[in-house]
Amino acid sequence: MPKLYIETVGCQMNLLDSELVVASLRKEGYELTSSKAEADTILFNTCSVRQHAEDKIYSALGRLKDAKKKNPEKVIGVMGCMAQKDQKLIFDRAPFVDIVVGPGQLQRIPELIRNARGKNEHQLAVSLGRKEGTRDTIERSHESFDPLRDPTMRPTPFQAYVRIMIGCDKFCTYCIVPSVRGPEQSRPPAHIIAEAKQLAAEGCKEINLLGQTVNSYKVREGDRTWRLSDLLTALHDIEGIDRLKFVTSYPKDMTDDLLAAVRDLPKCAKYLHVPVQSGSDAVLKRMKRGYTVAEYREMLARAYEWIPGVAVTSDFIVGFCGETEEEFQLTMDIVRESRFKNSFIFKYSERPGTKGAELYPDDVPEEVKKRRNNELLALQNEISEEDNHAFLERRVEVLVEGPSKSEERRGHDHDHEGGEGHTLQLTGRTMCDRIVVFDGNPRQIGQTLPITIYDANAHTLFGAVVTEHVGMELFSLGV
């Protein structure tokens, strides 16, 4: 049986990405080990929107030369962003390198193995550019193909992503993502919801809706316009799911009937994650985000009215091209108005084939912009525990994901199995994303637990197990 290792770097997108191709290379016979010399075929699913993330692969990339020497029949691929954005490039820098393809392209690599293997030449497997051909080539060039799933490769087995829709049509000038993954294309809701279901019938219990920018969702068909909330409704129906969340959104598209569904659907986290990059109009304008900070304040100060209890993460980018210190505090300053349950904070990478790098010089020094991200950190954080605080004595809904990082550490054995007395530190999210580490039981995995929190820091809540009274005896709930 060959042996596949494959690594993961990058968003939600990836991972969802490396389940399909494990997937299909299970049934090619392919096994999974976690070991690069053991392995038959070695694949890196890449990221490009960061240098970092680049120089990490080809670093990696790097300490394989040697055992392609040794074992010319190993085969090794790059995937993804950064396969598709270099190309031969990869093959140049890298020439023991068989495979390169892109992310719409995934559903040739068992091909590409085989001719890899089979004729010892280099396989390029790439899209087109969105200047190569008319926009339906373009976008059929980027069709990703029916998903086969693998549960070992989710963030549970109860967890699951489900795309529904691919690339991206809104051209910020940070990022490279309409360049690697193409067109906005959305997929039908009837393939969605016949993904849902059979992700049900597996035991899935949460499903993350997936897309660019996911709450640009549309689809027509015949007389009817599908949008995000009309799938939501129809994936709420499902028997099984318990939990639908979505990623990631886009402030201008957050439309009243969405926010109307997240409300009163019961299955629906009341959580979104809409990234507002920069609070200075000036770099929004330069970032071509398409929005003013007030916009991003109304969109911002209707979700809160709309959904009681909503949490909203953000993004930011800082020391964007040109970014002075006063439209860096500005920047601060949305921060404390918002109060954003958390924020993912990046230093600005440029990126080759993007506007800002054409247009604009990255001429923010790198400690100012080292600076700036501790700083915003530092208030994000300051903010996300004084509101995490607001939580303590009350009972929240948890959804149980398994141990904790700190159980994980310690190498306990995480049987299913394990007896009553078999404690450990599990680890789960509220309906509004939080996550919660609290003491329970290994057959609680899976289960939706009251839990009541009585501490808490910046990123995570600490509770126990709500207990029922009945008769004499002491029932714990879920156990």
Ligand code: SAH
The other form holds:
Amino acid sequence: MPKLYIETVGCQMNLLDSELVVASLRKEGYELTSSKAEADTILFNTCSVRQHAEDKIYSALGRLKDAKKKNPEKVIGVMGCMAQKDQKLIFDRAPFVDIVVGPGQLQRIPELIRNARGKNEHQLAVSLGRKEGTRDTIERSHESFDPLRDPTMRPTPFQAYVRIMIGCDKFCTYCIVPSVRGPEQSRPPAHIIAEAKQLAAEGCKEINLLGQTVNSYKVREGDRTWRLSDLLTALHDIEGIDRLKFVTSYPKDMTDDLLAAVRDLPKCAKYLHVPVQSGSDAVLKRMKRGYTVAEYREMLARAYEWIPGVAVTSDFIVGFCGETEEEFQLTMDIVRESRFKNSFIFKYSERPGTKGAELYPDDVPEEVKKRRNNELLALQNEISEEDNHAFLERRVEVLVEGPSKSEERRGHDHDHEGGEGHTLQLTGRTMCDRIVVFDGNPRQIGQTLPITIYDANAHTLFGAVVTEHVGMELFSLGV
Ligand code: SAH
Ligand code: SF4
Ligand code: F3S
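Just the form predicted on its own so far, so send over the form predicted in complex with this ligand.
Below: every chain and molecule of the assembly, starting with the one above.
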């Protein structure tokens, strides 16, 4: 059997794309390996969102040069967003790479590998750029082949991503995503529902709907319009699915029907990822985010009011072009008042080809970006810890995902069968997406358990499985 090594960086879209590529190559007889040396085919699924992500891939590629020289039969491929962005440049910088394939052309990978094997010819498959055709031809050049799935490539056997949209039309000035992932396109509801049913039949309990601006989902069918709230309602009826999540939400599209759906559908996680990016109107304007801080505040107040206990998370970019100390302090203010469960904080990284790179100089010094990043993170951590402490003594419902990170580091055998009687540290998430660590049995993986929390830090709740009182009473009666 030919062996495939695949390495994935970037967002959940890329994790899902890698799952689909693995599924398509398994059909060709491939099996996975975790060793680059053993592999017949090596694929890197890449990200272009920040320079650092690209640099790491180019150095990983550099380290493969000798391996390719020793074994010219080895096929090396670069897929994903950096493939779409850099195209031929990848062959210039790393001539021993055989395949460059963009995220809208992944269905061609088996054929490209066959063509590349043994030949000395570069294989390039990319989609049209945003100015290289009509909307229609550009859209058609970004294909998605979602029905192919591979259970071994999921976050856990009980959790799966389902794509409901591809692309993005928002064109925030700092962001490369619209040019590498193409125009925003929503997938037909029937396809999404069929895929979710198939996943449920395979034992999936949690489905995470993916889109760059997932709450902008819109499909017109005759005189009916499907929005994200309609989709959640339809998916809610699928037997076997216990939890529904969606990422990433765009602040301006957080409509009342969606908040009501999250509140009223018991299977919907009470969790929203709605990045604000900055607390300054002037910065938001330069970013072309399309809302003001006041509008974001209003949206957030509505979410907290409508959905009791909802957890909200955000992304931030610090050191965006021209960001003054006062503007940064406004970002500190929005973090102070918003009580996000957590925040993902990034230092601005200029992306050639974006409006931001064209219009504004990247003029905030690196050490200032670093300091602002640390300051914002310290504030967020303080808030996360405070809010997590509110869970002490409380009982939460946890979907058990598997052994905790420290358990995995200890290298325990967490075989489902071999677990009779032995305890290990497990991890899972609450309905509001908080991570919970507790001692349990391997057989509990995949179950939803009641857990009482006894300790907490900024990132994790620590708890114990609730043993029902009725059991205790029966025991004391001698039954
Ligand atoms: N579609 C999602 C996120 C896309 S990228 C959304 O609209 O929120 C994920 C995060 O990376 C963004 O939210 C932003 O905070 C960050 N990001 C995007 N481009 C960046 C850049 N050029 N430099 C630094 N961070 C960036
Ligand atoms: Fe990028 Fe903005 Fe689109 Fe998100 S909404 S993917 S940040 S352009
Ligand atoms: Fe990166 Fe592409 Fe996702 S640029 S963040 S992998 S859409």
